[in-house]
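Encoded as structure tokens, the following chain is the form predicted on its own, with no partner shown.
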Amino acid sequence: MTARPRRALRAAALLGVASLALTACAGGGDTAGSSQDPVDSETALEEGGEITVWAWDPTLESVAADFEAEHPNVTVNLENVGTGNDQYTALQNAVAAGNGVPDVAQIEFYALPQFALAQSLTDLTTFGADELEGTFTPGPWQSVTASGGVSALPTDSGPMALFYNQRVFDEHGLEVPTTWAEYEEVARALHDADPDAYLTNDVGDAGFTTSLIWQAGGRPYQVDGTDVTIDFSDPGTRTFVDTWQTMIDDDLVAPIGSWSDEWYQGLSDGSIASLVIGAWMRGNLESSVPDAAGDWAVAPMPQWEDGQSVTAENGGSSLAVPAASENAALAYEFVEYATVGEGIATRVEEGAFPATVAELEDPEFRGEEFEYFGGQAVNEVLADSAAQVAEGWQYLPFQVYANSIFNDTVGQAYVSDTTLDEGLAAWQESSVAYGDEQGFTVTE
């Protein structure tokens, strides 16, 4: 089967959470279970039971066993059911189907929107989670909260930084870039020098694009409920477009899929030299990448314009409580524990990167030094970052759907004579078409 098919058909499997979500607007209200007084959650785990926990993060093994431990009464089933796309596509069919909905779900930043539009959340404030606020950092806080209410915890966050391979800088001399001009150059002389090597990779990334749109201070997308605007001509998707179209054309990224195995071994010898990615990057060298050890750097992201300080996510996922669940005040329990209780110092420990201003803020997690990064304080640099994401980001109420069909749109520029303003307008009346289709009110 080709790539095509499989993303028609991954498509097609979810049109369905757009449809429930005009649905359960069309009863009004916002997220589900919401409550002016808080639920004493905490005799549910003096009653105990079991909950369901699908997640796919595997430091939730450990904060589940502990969790047991903790309350022998309570029985914890983590179930991974798929990642991303896979799960969400089995939540929506158990939502549709009225049974086999799990407690708690892991659902990534910008696959929320579609489930709380959709009312198949419970809303954390009946618990309390509202009091929260200032507990984790703007960017994953402002995403929970995006369809009103608190519509799940992070887990983890993405800010963005740059990692480079000081290694190959060092052998041709070249100066670590602070803004995205230098970055060009960077890219230039390096390519020029080594026609092997490449600063950076891109084949067409949706989470990419949108966060370099993001901290250019774009915001393309603006939702109020079911009435949506979409409009890739702002300035900050121009000043994104402007550079990376000559990115593109001059033969300054390498033409390879991040997660192949090719991906892989141009970051284990050097050949693709630099990242501009979420946090969570860090752990991902140091467990596939190991015979770069000692290569590789970080620094921050660079920026639009001299002088600024600006930063935004790329990734990073939350805990929900279904608003099916059977047993949410538990439910609820279990995710506090994971995200702001003694759950996170474990998920710290074996490599996750906190969304808790507490754990960022703490002199011994940013001073620690890694081995992997020539002893560098990496922690430093991605918590400055994770202070620094700018504020206003919006997703669509559809952006699963969305991101789906990236590639056939945007990703285009990259294998054909489209560009980057074509691809992104083919997106825009894509996107339009599907959420007028499913009943938003869409403007651009």
Second form
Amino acid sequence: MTARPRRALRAAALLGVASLALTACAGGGDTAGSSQDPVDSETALEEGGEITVWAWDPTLESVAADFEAEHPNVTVNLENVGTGNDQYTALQNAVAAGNGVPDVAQIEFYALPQFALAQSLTDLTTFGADELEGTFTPGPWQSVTASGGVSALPTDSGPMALFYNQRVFDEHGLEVPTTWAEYEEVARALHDADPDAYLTNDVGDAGFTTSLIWQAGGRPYQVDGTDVTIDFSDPGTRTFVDTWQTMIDDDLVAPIGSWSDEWYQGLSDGSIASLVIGAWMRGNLESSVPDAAGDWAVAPMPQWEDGQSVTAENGGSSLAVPAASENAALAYEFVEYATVGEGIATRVEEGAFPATVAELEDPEFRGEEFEYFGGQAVNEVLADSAAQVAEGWQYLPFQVYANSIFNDTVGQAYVSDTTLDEGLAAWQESSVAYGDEQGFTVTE
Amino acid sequence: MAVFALVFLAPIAYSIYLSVFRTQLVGGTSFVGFDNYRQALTDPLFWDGLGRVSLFLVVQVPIMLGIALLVALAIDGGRLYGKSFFRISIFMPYAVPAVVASLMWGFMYGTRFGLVGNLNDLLGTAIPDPLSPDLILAAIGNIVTWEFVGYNMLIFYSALRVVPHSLYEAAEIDGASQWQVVRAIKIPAIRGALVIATIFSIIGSFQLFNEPSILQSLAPNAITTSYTPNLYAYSLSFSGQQYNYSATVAIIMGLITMVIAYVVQLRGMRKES
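Other form of same protein, the form predicted in complex with its partner chain, not the form predicted on its own:
Following is the full complex, with the preceding chain placed first.
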């Protein structure tokens, strides 16, 4: 079943047929009754209409323009109502108010369960999206299907890798670490050699911490409908805490928040010499840290156990169709165009890191040499990471809230005598209290 | 009257309405009476925040009003050269929006690339990080003082301007010193202005929001989501979707502010009469 859409995709790319044809192909395998007839999608596109898209991903601008050009009767109103949490708040308010709900909304993976649980999203199985399973890499697909059905289609993904500053590594004769134990050694060697330089920065970032626990095999969240288990005492979490507590205690992480001006300066001048981060950092380095062109390189994510090759996802977004959309069929056409159709090529060209197997396995994509990275075929490393993402991770159905109080709890481990362990326990406690208050059945 | 009802009473009524319900992600909305109030009054996060702004109030407000009063007296005293230059340059920060001021100071506080960092590099000193949990409240106090000294100075100064000159002349004839003039004439004459400025500052302290909210992105671990009661209400509502509880916190905070401002006003009035 997985081969069909992929083949369809290739055909579409090769022959340059309209996404219409692709839709017809993909829809062709549907069993009657469970999903729409291929004719319906064509009708939706021909009849046209207007859809509103809430997204902050800049690459969608070109995609929306191309989609309109291809389907003259369709108008796409692309609106940026804020990034991340701001957008979710607006969306939640619109859903609660019952009007002004967009037809398509960009939602990060970690926030999907919250909307899916509240039944704010259309289950895309209705349109045959369940057929797309093999089209996407396992990590993102797992994220969009975690709440049952298909809540959204992935637009990009963040399989993690080690981005490091080759110039700094050469200068101090450092070896690229393959395990976290080596990573700690390198961090120490670098900081000893140059007290102003750090191997990485961290002041407490929920996304980073959960991703590392994910890679280490920890599964602190178990969600089954409204039954939620939160437990940060499993062995995977322990593995992460042991290493990272040392990194913090021994002053091996720069006390600089990600996305701050100081962070960009550090990435630029080499005083932050590496990042273990999602694949989307490739495009971000190129555009936001232009001065360090030629310095950076990419290596596989350090491992918890020597010889393994397990990774995790860090970030990544999807496009969902809110349940209140009055034009769901057309909205889905757009989502499909942007995530599995021709939209991908446009978005990859503009720097997005795709979530589709076809792109990630495409020799041209994998082989592309990036001048910024000294001619390295960076995508090869990143695409390999996408295939190695550990399975079984779940986010809370109120992860947006949980992440918002991360710095109140775990963050204290970075600025006081509180340990990571105590911080995680406090985070767990606050999350449990919130879950209880919101009517979930929470066990610890 | 209709406008008054719509603009002033309706939002308050709506907040009170919200505060007696509870909406859950699972289970929807239900009427809970005073449960939210009970919860807020026993919520350590709320009391911690209130304690923090109260500390801020007792330390920062006297310093700010003291400086403002000194400057107003100095300018009014007429012994100062470039009087209007002083007046305008001290008032200037008030014209800078709080958000911009906080950002600006936030960058200066940086120990790596900010002014503090530069000073440390230049002088070899070790000024501690103003954005660390221990010092952040003082750092915020500094910003607020910088912003509002000029504003309060202007209130005092304009009150001083209307003191009749005949009083000063009479004092001079009696051989009163400058200090006696200040104590016996100027301060009593502007007591009303002092009370007003104090009340404004109390309200301002309890509503502390902009500065910590902006600095939060620079010091996420030092400024928690419940750092001040206002910030707490904001976080509850915007990241937790706890609109009902947020409305409750806002109402309690409003009541406390009103009571304290009223007490100060009563005291101020009594002394005046």
